[in-house]
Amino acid sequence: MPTTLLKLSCPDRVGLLSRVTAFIAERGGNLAEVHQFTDLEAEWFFTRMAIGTNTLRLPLSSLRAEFSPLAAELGAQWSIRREGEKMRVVLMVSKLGHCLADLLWRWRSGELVCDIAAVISNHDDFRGMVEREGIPFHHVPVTTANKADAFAQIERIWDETGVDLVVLARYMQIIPETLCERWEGRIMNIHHSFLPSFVGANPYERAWARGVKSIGATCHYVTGNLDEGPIIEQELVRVEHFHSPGDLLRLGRDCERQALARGVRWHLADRVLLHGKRTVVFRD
């Protein structure tokens, strides 16, 4: 069944999923499904719903626009949108691919449902790969003198393809905060360690160094602080003490593979909500 999303945060009060349930209702909008959450410490309420489109007796614009006056009196942050509309989404990769190779191959197998608009890398070594796919290939080299210039280019990319997300698929450059700002909540990292463990470069051979006993990914929005953005997956997995560092690179991989894969899933189906530097994620 066709459904149509919808994605709200606001101050908690009393009756507010009834309020939000009732004018769904009104408008012939059948619940298929709801995640509702409410952090009481934080006094916020977040929730997901799939309306059933057929039921609905009026058109998308039309939804949005009666809900409006109701979101800003609520003071919420929300969207409306069908869930069959794909997101536009661009890559970008460095000289690490295991995460552009899965996130490809989950794409074109149909578990990601979204329109890659384009990888872009500092390197040239992965445009044969993408451009198989029918997938357009920028490359951007990034130095020192002319790192200003160079995301200046990325940022029109990103614009001229109407992007709703950006993946960093160990893209190994560091975005300016200024694009931080700008896109916040739509660029998407994954960092090689269980953050907020071994926070940087190089952090399995640190990782080894220290003997721990399990290494992990964190997928995490990106902020002007390195390594530091609201959380939205991680994964672990058991080191024993005869993995070599090599070992522990080999072993992370996978995790970096599983984790992102999982953000962009949920992302792209309006199941993580922003919170300061948490995240609701109402998984699937």
Contents of the next structure:
Number of protein chains: 4
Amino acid sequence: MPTTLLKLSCPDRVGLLSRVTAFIAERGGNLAEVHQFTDLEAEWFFTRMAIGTNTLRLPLSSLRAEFSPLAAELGAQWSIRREGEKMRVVLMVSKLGHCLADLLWRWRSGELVCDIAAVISNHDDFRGMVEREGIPFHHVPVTTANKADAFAQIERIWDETGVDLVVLARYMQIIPETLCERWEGRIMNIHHSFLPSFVGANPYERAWARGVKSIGATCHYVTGNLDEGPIIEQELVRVEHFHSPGDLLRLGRDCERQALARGVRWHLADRVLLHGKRTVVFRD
Amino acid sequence: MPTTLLKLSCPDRVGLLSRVTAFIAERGGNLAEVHQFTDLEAEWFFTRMAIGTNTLRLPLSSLRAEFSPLAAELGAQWSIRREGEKMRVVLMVSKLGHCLADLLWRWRSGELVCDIAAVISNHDDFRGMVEREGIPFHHVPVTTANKADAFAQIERIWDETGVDLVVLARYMQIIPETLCERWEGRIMNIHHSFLPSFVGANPYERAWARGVKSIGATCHYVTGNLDEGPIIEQELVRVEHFHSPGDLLRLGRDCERQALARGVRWHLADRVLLHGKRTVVFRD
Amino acid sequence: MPTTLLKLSCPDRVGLLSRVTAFIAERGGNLAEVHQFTDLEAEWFFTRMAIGTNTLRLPLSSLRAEFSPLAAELGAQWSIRREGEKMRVVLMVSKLGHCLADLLWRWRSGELVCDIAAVISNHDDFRGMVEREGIPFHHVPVTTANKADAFAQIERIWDETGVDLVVLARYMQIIPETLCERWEGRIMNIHHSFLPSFVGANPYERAWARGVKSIGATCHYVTGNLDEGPIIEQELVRVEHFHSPGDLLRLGRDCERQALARGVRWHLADRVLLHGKRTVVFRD
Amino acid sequence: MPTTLLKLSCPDRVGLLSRVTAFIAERGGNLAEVHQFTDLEAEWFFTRMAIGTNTLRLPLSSLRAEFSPLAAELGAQWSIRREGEKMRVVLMVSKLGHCLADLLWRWRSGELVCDIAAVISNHDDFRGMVEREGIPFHHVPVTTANKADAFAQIERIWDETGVDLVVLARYMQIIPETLCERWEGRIMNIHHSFLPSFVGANPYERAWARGVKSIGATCHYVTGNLDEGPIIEQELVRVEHFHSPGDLLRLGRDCERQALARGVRWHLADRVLLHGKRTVVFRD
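Would you mind giving the form predicted together with a further copy of the same chain, to go alongside the form predicted alone above?
Shown next: the complete complex, the earlier chain at its head.
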């Protein structure tokens, strides 16, 4: 069944859900899946609606045009999108390929529905793995000296591919703040700790030294403040005294793969709504 | 904020959510929390709405009366209830008191909002524990010979207390089928296995013998078919080869306590909707 | 079967396990349960042995005396103790009684084998709950002005009861450093966050503000550095955007209860071995 | 550090651990990692020892020869093996490639240390994926008519490769009983349910219909009784009413991948000891 996705957030008010659902019902839309959440502290309303379009009495462009004045009145951030319309994704990676390999597999098997427009790396190691999937691979080395140039080149690739989502799949360079701001809510990172524990470098070694009984990974949107961005998903695994720092690395890889894959999947399906430092995730 | 709870399930159709939310909006109701789920296979619609009643322009009895024709038209099962209106609960227990003690503690501390109208047991062991909480305790021994009489007496207590929910908190007698039918969806049991594994007696011993790597507990509504009722909640814990059958018993107790406490909490807040052999749980 | 517990840690060397097991075998001891761990980074050896004493050819005091020279040679920290010999425990609590009630229940039902010598609180709220279990209750108010006196009184109670383990079951006063040092490895706390996240006050509110997707509780030994002590156990629960700070409090309580109960149980059974900032936990 | 692995199980008796560790210590072996478990119900002893061989005063063949009489006296099942000596593994797969891809990735990245001698499939779909890793791929179609011939061919491949472990990575044909018996404890399967729930076909659909709140996967040794073999590992994931049968399939895939990968890893490192219908797993 062809489906249209409406994603919307706005200040809360009486009758909000009624007005939005009436708008859709009047145009023949059938709600296949509705999520709604009201943050009572922030007085903010969030919704995601999957609308069956078989019975819809107007094309998508008209639906958008007619919804626009209502959205303006509500002061809403919103999007209306055909479900099949694939987002364009750029993956970025450094030396550790487990997340990259995992995302490629899920993409090839149809679990992640998107176009992977490019893979960018500061190393050349994964060229073969990427190109045999028919995906362009860009080797953009980053040094202290060339950092500005390198990220200018990276930004050019993002622009040329018309990227909807950048995924840092264990990319170990810090994204310049100007890029973070321009692509706010569209750059996703996997951090190899259960944030806010062990912000920064070598989290597994530090987790071992602290003697924690679980370790984890955090998928979050990237902001100018390192490891401080809004959290989308976290995955954890129990560890014990007999796990060495090397064991934590190994166990953590599975957490990283899963937290990142879920975060990407949910973003691609318009299931993540940002509000300040928190996210609303209508997971599947 | 005073709140009214609407719980409703009915066959799915176009415009359903719009009609229900319009009904509420027209009467000044503010939706504080909305859950909605459409089972696309069963073509069935489920909703639970928490309506702020400060701005509502009519008393609860009128709201019910005015909603009645709409509900009839939709072919809906529904209820409208003031959130503060406490359900009346009867707890039943045999020899193992960990679930009973846990429920009493959660009730006393305000985590479970209800009236505990009575505790019924086929043993006299927990009289002191119950009566010091100011709750009537009924000792109703059950033997093969007196089973019909015993359950007639139990049914009388249920009737006299006007019970909304019966909780079998490790009650080891089988409830007669006629009672299961009359109180369908209002008798809740905790089974000490991860159903459908280990239906019947001695599940921990059998889990040990089978060498499973996790054990669990299942909170479900009681039907005429033993351990076959709709599942509300399950809780699990990992086990290893070094856990003896006795260890499984101990570890399982924590699963039982938690799965049952959550099931009770969600039922009391109208968060569990039954449909055939499955439940929809809008958990908190 | 009567059992003797040997707990030992010392620098690693070749033949260590052989020498200790030979010592026991030569005296007729049968090893019912053996745990052994070598920290290859610290080059430190840890063991716990449960020795069946039916066949042991000498009394416990002689076993200790004969083991003493070997232990000295190995530079070991060690204890030999009859399993049935109950540790003496003092519980301390402030205003939140869920951990206290949970520990009392587990103690009464035989899950925690110990003598509860006293409960100390800076409030009088739980006197009834404690005294009806036949346990002495001490109300020791703590203010900024009387802090030194109050803790002198507390230390006196610890001394008089001959306490083996002090459990801070949501006790909200900071233990003076001198007491932390004197009772190193014998004071256990439950912190209501997944440390090292949210050290300090109001962890649930801060977890909510940060938007984490799991919250937890940490059972640890108390040292002079607040919330920095060696971790014994942690328990976690997934949370979502719809959980309010109040929901986190509620969900966290179950984590606190379980992490603390397990920590206490393992300490009472000589299953926790301290080494620097980390613990070795031979859990059951 | 070069390491030798001793794996042993035998009837329990007094002084067992002492004798085995003395044997090693007398020959200069340093115990880097020791696991020991006594099943008090079965009166059976299990151990796995990782012996540093730097200081060992004899070659591996002599160690085996000298250990042999002791093992015979103890009535032990045992093996002594150099850690670096890679087991030879054959993977078998049908139409679903997620477990195969996962195992190949973990093998290539060094997480699974073994030789993959061959991949056998009753379909030709994964030839490319396998051959580009330099692994021989055998397409052996299986029909009702040719079943005996097909498995004779499969057995020939197992024999020719000198296989130590056969992994059924979503291989959907039933292994003939004679092969199960000949390779007892050396054929590993991943079943896509949390056994013993949903033995047999279509477990995800049946889990959905039953309305369980968690689904899982089970890694087990294959015996003549379908899905009844000794369990090595299980992995679970929570599900809710909104997960369709298709969602369960997707979520289950991650459980399957992880449970199987761990089972394989532990088998390759001699961490799994079989005893009747149960396993002892000294996991890492």
